[in-house]
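This document opens with one chain alone, in structure tokens, the form predicted on its own.
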Amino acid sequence: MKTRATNLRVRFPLFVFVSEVIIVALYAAFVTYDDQADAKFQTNQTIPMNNAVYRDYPVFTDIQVMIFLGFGCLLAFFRLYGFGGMVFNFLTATFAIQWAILVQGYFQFYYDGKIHLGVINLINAEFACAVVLISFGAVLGKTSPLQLLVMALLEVPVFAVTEWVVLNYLKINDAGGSILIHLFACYFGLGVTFVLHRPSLNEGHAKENSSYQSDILSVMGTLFLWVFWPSFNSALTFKGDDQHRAILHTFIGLSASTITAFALSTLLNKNGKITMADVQNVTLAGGVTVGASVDMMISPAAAYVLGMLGCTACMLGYKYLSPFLAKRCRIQDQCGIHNLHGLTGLISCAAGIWAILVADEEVYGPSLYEIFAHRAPVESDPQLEKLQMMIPGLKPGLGRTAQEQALFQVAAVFSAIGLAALGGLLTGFVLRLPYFASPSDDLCFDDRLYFEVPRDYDSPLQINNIMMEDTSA
């Protein structure tokens, strides 16, 4: 009966093929090339190196590595769910990017009845994909591949609507995606796992642990994410000194969180040893905590402090908050996304708000109104003409004060969390439908249910059992 209930032979291919037909039809009807990819705009006078691909493609490939290798390896830490962690990441990411091109195209790049596709659109779609993959971490091992695709199908539009509202109506600064990526993904994922709560997993699961090999693979994912995180944080900043600062701050924040993670892991372990889960996750906290202020003049010292603070919050969250949420609040956060993306995202947003409040022309010069574009004078203000003489191409702003911009940042935080949580709860109720083939409790965190596995796939478990028997004898 369980096999019949979770068998995907018909329903999974049916969903995929129907989705592909719909996506092809929508691409044919609405998607075309942007000016930088359209042959009609290529002439003998065009300098190839001026094409946007040379500016944007390196960042695109860096984020590709993070999504497919970084996330993929990182999620392979369960000893019997390595296939699921890596392959379902691959599957979900590919589908989410295809879908995000259409959905974000409608909300952000809709001109003349067409979606104009270029590399920058792919980068934006990758950010939407990263949101889905972070949320995926909350339900890792407890969902079928069909549930994951449906989750991506629903999450991407909710994210796109939230992004549209926050950027076009609240008009905020969020270069590193602390609000729109980390907080949104976290609370969407928590909303889903709250609805999909499994009481029998409150005290853990026999297969919910790692092996020597799976931990090494997961650390490889951490290293991929660590190395390429500066590209992620700086991708959408202004080219030049803003992007330069974003790279510096991200590296410093990551370095600080890494060193602090090793120290805290040893301190909080009763045997004074390093815990691999801390290396895999907590070391990355600095990349999140500098995100909201990554392109601002916060100083290298502040970036270092943010890395330390983020690491500390993330570490304490894993040790104390996650067990409490699982037992008392029905939130079984499998990968601890609330610690790495939620707590650190809130710290990052607080730092970004403070950086906005203290930003002035003495520190930034005229570029203050380029970095904080909504603080630029309105079109009728004589001050705008003077600024445009110093910064050619500067666009009119909204004339906001620092305090007004900070209040809009606060509003964006609460809006993103609220919309994400609501979207996650509604998505969770959809995923509970029997048709989507949720695995039974005893088959969670086990590749046998959805994969043809090699005969020795559970050899780490067998070796450990043999060693325990020898020790007890």
Given for the second form:
Amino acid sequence: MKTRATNLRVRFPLFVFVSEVIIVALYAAFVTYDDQADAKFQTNQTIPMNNAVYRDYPVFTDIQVMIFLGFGCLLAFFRLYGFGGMVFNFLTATFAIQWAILVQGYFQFYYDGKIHLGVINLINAEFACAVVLISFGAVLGKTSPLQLLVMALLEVPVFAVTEWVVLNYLKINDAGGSILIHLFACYFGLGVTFVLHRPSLNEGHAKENSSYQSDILSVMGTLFLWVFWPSFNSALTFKGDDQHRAILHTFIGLSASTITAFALSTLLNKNGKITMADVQNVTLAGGVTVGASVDMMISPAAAYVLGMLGCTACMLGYKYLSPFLAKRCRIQDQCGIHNLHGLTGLISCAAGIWAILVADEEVYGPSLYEIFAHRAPVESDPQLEKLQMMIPGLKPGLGRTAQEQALFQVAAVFSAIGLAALGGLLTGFVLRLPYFASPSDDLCFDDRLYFEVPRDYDSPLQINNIMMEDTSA
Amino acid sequence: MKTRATNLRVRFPLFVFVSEVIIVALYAAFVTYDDQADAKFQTNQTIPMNNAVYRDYPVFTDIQVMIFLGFGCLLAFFRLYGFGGMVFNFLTATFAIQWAILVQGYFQFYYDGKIHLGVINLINAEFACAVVLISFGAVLGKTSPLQLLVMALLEVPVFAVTEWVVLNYLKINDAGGSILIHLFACYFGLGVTFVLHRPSLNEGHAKENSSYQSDILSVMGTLFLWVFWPSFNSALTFKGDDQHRAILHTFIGLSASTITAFALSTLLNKNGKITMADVQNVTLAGGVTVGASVDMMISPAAAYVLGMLGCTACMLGYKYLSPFLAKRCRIQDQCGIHNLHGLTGLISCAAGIWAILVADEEVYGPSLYEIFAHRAPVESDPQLEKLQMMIPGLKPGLGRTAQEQALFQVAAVFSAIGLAALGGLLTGFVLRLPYFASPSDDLCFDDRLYFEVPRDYDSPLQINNIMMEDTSA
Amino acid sequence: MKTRATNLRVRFPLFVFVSEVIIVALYAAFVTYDDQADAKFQTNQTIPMNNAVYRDYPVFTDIQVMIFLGFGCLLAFFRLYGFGGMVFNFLTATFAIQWAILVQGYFQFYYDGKIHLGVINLINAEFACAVVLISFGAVLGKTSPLQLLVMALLEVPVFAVTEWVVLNYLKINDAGGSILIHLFACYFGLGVTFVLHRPSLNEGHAKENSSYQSDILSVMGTLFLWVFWPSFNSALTFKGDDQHRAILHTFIGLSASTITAFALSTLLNKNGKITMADVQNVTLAGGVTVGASVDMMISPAAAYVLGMLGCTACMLGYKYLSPFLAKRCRIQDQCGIHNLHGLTGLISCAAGIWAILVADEEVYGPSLYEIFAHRAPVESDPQLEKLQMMIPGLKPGLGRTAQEQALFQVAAVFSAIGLAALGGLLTGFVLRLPYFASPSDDLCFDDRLYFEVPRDYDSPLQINNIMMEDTSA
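One more: the block was the form predicted on its own; return the form predicted together with another copy of the chain.
Every component of the complex follows; first up is the chain already shown.
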């Protein structure tokens, strides 16, 4: 009966085909091209090389590599779950993006009765996708592909609503997505894994380990993420000096967290050796930690310090907090997303608030009111006109003070965490429905369940068995 | 005698050195820089950042990754032919590109007695190279590196002539290269493999299978191709909204075909499991299927449907048509290029023709005559001047109707298939010359024949042997 | 005692933390944003899309991939040192870049009491990093991570001083960095390895070999380098046609050296088989060889010939010179950097000098004085004004003749080699301090020493052992 319950043959294609029919119907009814992609809107004034595609597409391809190769390789670190890690990432990402185009489209790109599509929508959809993939990290190896698609189906709308509420009502600064991407994804994933708790896995699992090749593959994933992270953190900043700073800070933050990770890895290992899981994950902490203040004038040294702090928190989280959460709080966080995205995200938010509080015209010049758009004077304020002479195109803001803006940031952190955790818990309950074919405990972290595997699939283990027999003989 | 006949030591370097001497002589005699790369053509009006290199180079690097890493990893899926797949791809691609620079240069970039070279030539040459690599897929593992170079030597000119005939005489729309790249490459490859038919391989071959690592590597190749395919399909479109649409359609098409491939893979497998070969190949079908209409106003929903259709045809082809072709038609199509490039290419052409037939000014505005350049009024038509006021720089066309253009597309499909098949058959006969060192049947799919292999080369098999002995003992 | 002497637990984190405190203090004291990244410098005249970040960042990401994935995979070719190759590359590169930002910043980007930081600094720092990584190739597998960081700590300033002397006093042309990057890195690395000579390794080492998977991984590294090398060679040229030519020449040079490498590999192998080490290294020779003249009007054919020559020198170096250097000169050059960077670098310099000697206004037009900036007339020369009408913004030069410029190039070659070798020797002596935890001879090329390794770490060897036992039994 067990094997039947996890057989995908009917239920998985059925789910996909029904989804596809619904998606294609919604695309046909609601999705059209935006002005930059529609032939009809091109006039004799149009300069083709000024099309938005040339501004957005380079960033988009960088993020594509991160999503499909970066996450794909990184998640393939289990010895017997390399197919699952890389391939379910591919499946889930693709589904999440095409679904996010619709859901985010409704909230962000909907006017005249249509969702208007350009490469900028794809960038936004890949951010929504990154959220799903981070949450996936919490339940890696313990979920069927059908469960993953259902998770994407539910997480994307919860994320899109949270994004819409936070950006439209709370109006915050979060260029690198520390609040909306990392914190949201983390607490959603923890909510899901809390509900999907498997008591028997607390003692560890025979297949819950890596091989020499899978460790190397996973480091390649880390490197793809590392190399293009500046594009991720700067994709949605203002163009010009803001984006320039976002790139510099991300690079410096990552760079500081990388060497810190190596140092802490040897320091915390009883033999003074480097642990590959640290290289694969903790090195990246700096990319998250600089996120919330990534486009601000925080100074290169501050980005460096943020990288060190984030890395340290992340490393201590892996070492001490994750085991505690697993044993005491029923939270089995498979890839440690609470360390790499949660703790670092919180530090990032704190740094963002600090950066907002200290921001003044002396450092930023008049462009203070461009970066902190909600601090710009309101429409009726005579100050606005003066500023608009120095920054053409400056939009009226809300006249917030730095303190007010900081409070809204705090509100956003709590809203994002609250909505994410709630959404994650509810999603977890849905995923427990037997129809979604959750793997049995002993077939977790095992490609055999969902893939036709080649003959040599389990050879390293077999060798060890042979050798042990040899030794015992 | 057999080992001597496949020994490359003399004949391979000889072929390469002779080719190099000829190529370098032709470069010296005929290849110079184009206006954008020649120091002499820079005046005090030149704005360096307007150089064409900044428009073409980003697309070029994306295609570079596809050619060398995408194809390279994808073709390395055989357990004992990983070196061959990746390294012969490297060799063949490099040779094909430097040769295509000359041959295509003669047809497309030749004036004032010289071939004029810029990055745009390299993009075109990489397309010619993609053609050779697709055809290579039909004979993977069954050809010596010398045969591959000879194939590139012959295929590039046949392709360049076909391209020149189709673009200059039939004057068609084929932005994504469905006709000129995919159909041509497919039927050329099938022609070659038909002639190189090996009866003994119809029963399968002990080495014709993958390993756990090689399957993962091959998926990485798929991901490189997937991620950058929008650049491939949009490289030679008009700049501006046309290129923007090409990117969107390719992404949506790939995205639809990917989730369809997963669904069909589980549906058609008797255990409801995913087959890695499907993940490696069928997911990509959508990229080909949107090709012929990729820059047109087909709507995002249509791109989605094309992705689904292409994927379904491709999957059914792998399941039912390929075995039939191998058994009944002497066509041993090693990587199933007829499914991924042939069937999908035909659907793409049909979709392109449909898109041409329904295209009108209401949807496209005046830029209809830019995208469908051959439908623009002829030089003497007073209509032309009116259009030129709305689209500065519009060139006079042929005044074709939509129906006429559609017929020319049909003619192009048949010409491309015919010339490709004929070229492939003739090339096959040349490749059978004993001098070109074809591997014997039992050393197909085996790196030992052409490479110094490390000690652990065949270890997974050895383990299995040990284990079988153990079991039998 | 031996294991204690190589234990990193205290000394490695200590070194890293002390470095970080110093680096962060220096960043805080001296590093600020450059005009393109500083909010305060944006005025109502600023056009965000004209920010230098859009010119520099695409090249930067290409080089990022080369440094972290290209070098990382390439250096992971040892069977039991895959972690070391890829991960120490990651560590060393990150440390070198953040250190180079300071050191190069002091020499090149320091004014008003501050180092001014933009993406252009990161590109320069990645070049300094490439220097360190090339030198690393000479001692791969024989150095602790602590030694590598110390090497980076010392090499970066020696490099920055050499760069500053050569560019500011000798004022040379070296767009692709043949002198400053390749020759410097090579002779520095040889200096280090000369001092770190290990007599017992001259007989070879049981772990000094590759596995099937590691060979494939290493080829992937080669392909990453190959694909993006045109960006590397053209990153710091003049914009416009100069950069365009640099891309073309690099591509052609690599392409010629690749097929030559395959031909020579089969020719020089007694069984006519391809050696993977040649595919991994010798194919890349052309990228170095075109370096010194990469932006000049040398003609595409000359780039092709340079690729062939460089490849041949490199291949013969691997075959005959490296063993000689190891046996007779105490120079154990692990990755053969003397072949890939030294010999090719020398050819490149010779070609650069030849290109300088034959350069004239007939071929280059007035932009001769832009490319060869030091040949431009001096400030007071009336000729200057005439030229400035044809090339707006041409800066006064030194009025050098071609012969004078050539002599300065020669002086630069000798200075770079001399300073590099001296710096390398001194660095070698520092690295021999016992504190830096050099591995013992028998634990060279072995990940176990510095990493927690998974169970299957040494399985291929184990299999062979089993099999040999089987055979002997």
